[in-house]
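One chain is shown next in structure tokens, namely the form predicted on its own.
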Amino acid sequence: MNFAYTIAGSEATGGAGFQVDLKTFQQLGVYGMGTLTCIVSFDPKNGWAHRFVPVDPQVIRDQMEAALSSQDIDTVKIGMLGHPDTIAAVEEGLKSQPWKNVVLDPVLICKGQEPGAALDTDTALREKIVPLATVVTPNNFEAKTLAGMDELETVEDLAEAAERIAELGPKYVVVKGGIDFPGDDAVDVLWDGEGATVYRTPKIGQERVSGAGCTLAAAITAELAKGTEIAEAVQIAKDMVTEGIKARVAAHTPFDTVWQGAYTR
């Protein structure tokens, strides 16, 4: 049995976060385990804005202790942390044992927080968690922020951003062009320390679909847990996201969500 571990926030509609991670792990044949860092609830009475509640840091430590004691786990995906105290607890847990794969989906802006608190969280994430990661999967905005670049408008820009972010510590960086990247293709770039690999598929509509970034990072995590090489892991993850967007699930929310169950190998 291959095990994958997620450290992420709960999103009650099932369209992002912890719920997406476990569904993705299951679909790819990996036994999923996890630690909740926060609870995020959309507010349908307020334009579906985020309501953010952090989990007590000691409860995070307790969850990590239980999970890491129950199995020999060497592959983890980290999603929303959301608070400096959370980040400190997660850093402590990560440093308690060696890891083969630490996949970080760097959620820099935590919706539902005051701007000052979000800035403190972003700074702590960059300083404490990014250097521990072996793979980082920033979206367009996160890549610009981490790389210190104003625009990502070409494939060369994506590759440069990935190479810059790798200088912060990660061995591999996957920059997601996303819906904001110009052109008809959804473009992602993997930097592996020596060069860039470009992944392209035609865009499926022009609307954002919730859960795409979570699914991509979780799929990479699951494949790495099975021993898949990074370039193939990213290709499988991109294929899964593409199929999931094609089979998107409509809702009463202003956005659709990825359906992980659409992907089969």
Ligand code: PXL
The other form holds:
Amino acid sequence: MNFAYTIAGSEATGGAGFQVDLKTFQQLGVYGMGTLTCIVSFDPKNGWAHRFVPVDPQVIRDQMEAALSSQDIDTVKIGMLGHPDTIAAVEEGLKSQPWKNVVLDPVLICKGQEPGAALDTDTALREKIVPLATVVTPNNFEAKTLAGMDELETVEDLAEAAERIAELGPKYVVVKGGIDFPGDDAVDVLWDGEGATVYRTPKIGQERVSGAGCTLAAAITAELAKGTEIAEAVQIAKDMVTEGIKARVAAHTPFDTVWQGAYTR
Ligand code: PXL
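Let's compare: the form predicted on its own is above, so bring in the form predicted together with this ligand.
First the chain shown before, then all remaining chains and molecules of the complex.
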């Protein structure tokens, strides 16, 4: 059995976060484990705004102790952390043992949230967690923020952002162009320390779909847990996201959501 571990927030509708991570792990045939960092409950009475509650840092420490004592785990995905105290607890837990793969989805803000809401959290993430990651998967906005770049408009820009973020510590950086990247293709770039690999597939519509970023990072994590090498893991993850967007599930929320069950190998 291969094990994959997620440290992420709950998003109750099933469209993002912890719920997506476990669905993705299961779909790719790895045993999913997890620690909850926060609870997000969208508010349907208020435009589906984010209601955010951090989990007590001691409870995060307890969950990590339980999970990491129950199995020899070497592969972890980190999703939404959301608070400096959460980041401190997760940093401590990560440093309690060696890792082969630490995949960080550097969630700065969620769909529908205003940028710049929590600068101290963003700074703590950059200073404490990014240097511990072996793989980081920023979206367009996160890549601009972490790389200190104003625009990502060409494949060369994506590659430059990835290379700059690698200077913060991570061996591999996957920058996701996403819907904001100009043109008809969904373009992602993997920087591996020596060069850039470009992944390209036609965009499916022009609407944002919830859970694409979580699914991509979780799928990379699951594949790394199985021993797949990074460039192939990213391709499999992108294929899973593409299939999942094609098979997206409509909801009463503002965004459709990815269906992880559409992908089989
Ligand atoms: O998509 C980013 C994300 C990650 N994790 C949780 C979320 C969201 C966005 O809403 O709620 C828990």
